[in-house]
Amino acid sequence: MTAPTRPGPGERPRLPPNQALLPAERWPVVGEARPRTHDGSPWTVTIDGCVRQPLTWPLAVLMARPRIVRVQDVHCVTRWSRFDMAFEGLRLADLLAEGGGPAAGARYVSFQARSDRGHSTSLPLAQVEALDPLVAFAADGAPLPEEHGGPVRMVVPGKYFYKSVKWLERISLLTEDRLGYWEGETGYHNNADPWAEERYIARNLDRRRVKKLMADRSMVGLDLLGLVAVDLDLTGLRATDAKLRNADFRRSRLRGADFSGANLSNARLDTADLRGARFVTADLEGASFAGADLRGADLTGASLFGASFGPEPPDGDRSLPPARMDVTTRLEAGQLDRLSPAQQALVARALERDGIGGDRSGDRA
């Protein structure tokens, strides 16, 4: 694994903030695992919209062309990064030039996937021209696996990887922006700069509504992206099946809270009192629990990829201690495989165990 280097004066770090560096052999599958197949139509790649000449190529024709290789780092919004991935493909700029380039008025580029949900994303044309993305067919010397966007995907450097749409089918140049699936449906940030941690768009919440939610201590099934609930007494909160991505519950009292089935990806739960809280089958990917009290908490079936239970060397915030856990913390051994090795070791120490895997209780790690 390539170690992250400290930046020089005026340079940004190679590893963006709050990202975990993965070894070269790991590439987690994010999102859907296969393209749309039910219609049986031939796979083509089309450039249309505000262009001088629309173009459509059979996929096999594009794949047969001479390719370039570009080595770049990949950063996923779910807090993992990989350094030095080698992608092979064609420059989007060259494909655009074949049709005479963008027409007057083109300001944005929309990338659309051959998927059941019609995944798409967009970027300003000026950024596309500056970032010089690839239409890619291979990664690290092998054809792109289907679950990673094969046979063809976009690869956009310098952005969270959801801007590199899988299973590319159409590229449309637009005069006005069109939010993609991840931005419009799940609230991901439209600019996606990893070094600015532009993961989510913070929605404007009506303060009176939030105040009532806090008083009732019920968020069941609600979509409260980016909720700020710092230093609050929310003992016994009911938040089952709630969408609380990027929520901030730092230092709050959440003893006995029920987050079963909730989406708490990238949430901040540092130093919160979570004794007896339930996170059964919750999405906790990228969530931070440094310093939290998790004694008696139930995390059975929760997704923990990228979750953090304390500082990691060399750059962890050592002002926060590890999460407090003991034998009453319910956590299945298999769940810990989703954590980084440093986090696995930290959890093992927090549970006062010699290692991870052996199970004294039958359902706790």
Ligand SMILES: Nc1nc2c(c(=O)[nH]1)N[C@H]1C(S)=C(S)[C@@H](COP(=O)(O)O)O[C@H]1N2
Contents of the next structure:
Amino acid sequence: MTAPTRPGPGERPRLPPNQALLPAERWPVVGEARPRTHDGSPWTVTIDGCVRQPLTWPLAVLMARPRIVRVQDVHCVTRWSRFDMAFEGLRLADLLAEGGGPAAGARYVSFQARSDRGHSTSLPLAQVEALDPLVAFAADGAPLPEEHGGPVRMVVPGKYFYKSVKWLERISLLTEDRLGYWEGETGYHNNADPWAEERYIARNLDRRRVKKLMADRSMVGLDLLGLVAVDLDLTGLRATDAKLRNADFRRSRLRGADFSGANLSNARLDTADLRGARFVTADLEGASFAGADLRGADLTGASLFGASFGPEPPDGDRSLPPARMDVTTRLEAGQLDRLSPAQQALVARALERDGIGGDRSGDRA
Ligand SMILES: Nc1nc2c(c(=O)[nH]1)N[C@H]1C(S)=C(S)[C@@H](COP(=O)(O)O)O[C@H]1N2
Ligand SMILES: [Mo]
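What about the form predicted together with the named molecule, after the form predicted on its own?
Zooming out: every chain and molecule, the one shown earlier first.
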């Protein structure tokens, strides 16, 4: 049986872009090298959260079951790939079904490791269902060595290998995503599609630059083409004069961030925490702020042509409320002229008062 990760003849090339093929005998160890130390408790695997019935199995029980073999290619984000690795284990789908499957509202799956840093990764439930990952105990005919996740790891086809947690201990179904270690702390892309080269949160960053960006929380002056910074904690981010066209900051924590002079045209800032953030003279044309918290934010001098601060029925996403704004949100009356009448009305309502923020009307002179 071959997983759908391998493209058929005449389709895209088998090796994803900018990957190097390793010989079969080479298998680099990436990330943590051993499971939690000083843990005498018996190894169990649990499925919990948004499921009909949570279940815990002693590892030995799972390992005693009849296994399937799945041949698939492995692509590590650090640019090596291996073809035709034969993993042996149980289909996650079968284990999930034993507890009656996901409960209503389950949308994400978080995989947690029995490791010292509480390592985890996550995927949307729909992708888990489509990719059909394995709970694996062996590779290429031998039990998984400890440094490769033995005795038990996830193997998820079709994603960079950081979506395959080593030393699996818990699988939690969630209504909202919970970013994993690499994705939340170190700037790795949350979708991890090797064919789209989704390595880092921005396309044109390399490992060194993404590391520095996450450590310093600074994007000052950078050109961050294709930035996908969804769900991240970027409190206090410095992003003055950054090129962030089409950037996706949905649900991120950006309290006190400084985007002054930045180009955020068509950026998505929906449901971001933007309290006290600065957008002075930023380009916000076509940017969306539905459900964002803009209390204390300063949008003075920003260009707002086509920007939106809330859904406009019937097209808008009705699940999102309008942006939260109040007297501390700074905007000049003249700036609102650039918004559509529906958006002007929505902002006026959101501001909940006469007059525009900051008492510094741009029309004064
Ligand atoms: N628990 C745990 N799982 C993990 C990691 C980790 O650091 N800790 N690293 C991930 C990364 S980045 C990769 S590429 C693969 C590496 O698996 P390997 O060491 O068996 O090659 O494991 C993934 N799973
Ligand atoms: Mo990786």
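Nothing here was measured: the structure is a model prediction, and the numbers come from that model. For clarity, a rigid core is taken as the largest C-alpha set superposing within 1.5 Å between two forms. Residue numbers count along the first chain shown, from 1.
Chemist: After core superposition, I'd like to know whether P66 moves between the two forms (criterion: C-alpha shift of 2 angstroms or more).
Modeler: No, its C-alpha moves less than 2 Å.
Chemist: Using a rigid core alignment, state whether the CA of T328 is displaced by 2 Å or more between the two forms.
Modeler: The answer is yes, as the C-alpha of T328 shifts between the two forms by 2 Å or more after core alignment.
Chemist: On a core-based superposition, does V230 travel 2 Å or more at its Cα between the two forms?
Modeler: Shift of 2 Å or more: yes.
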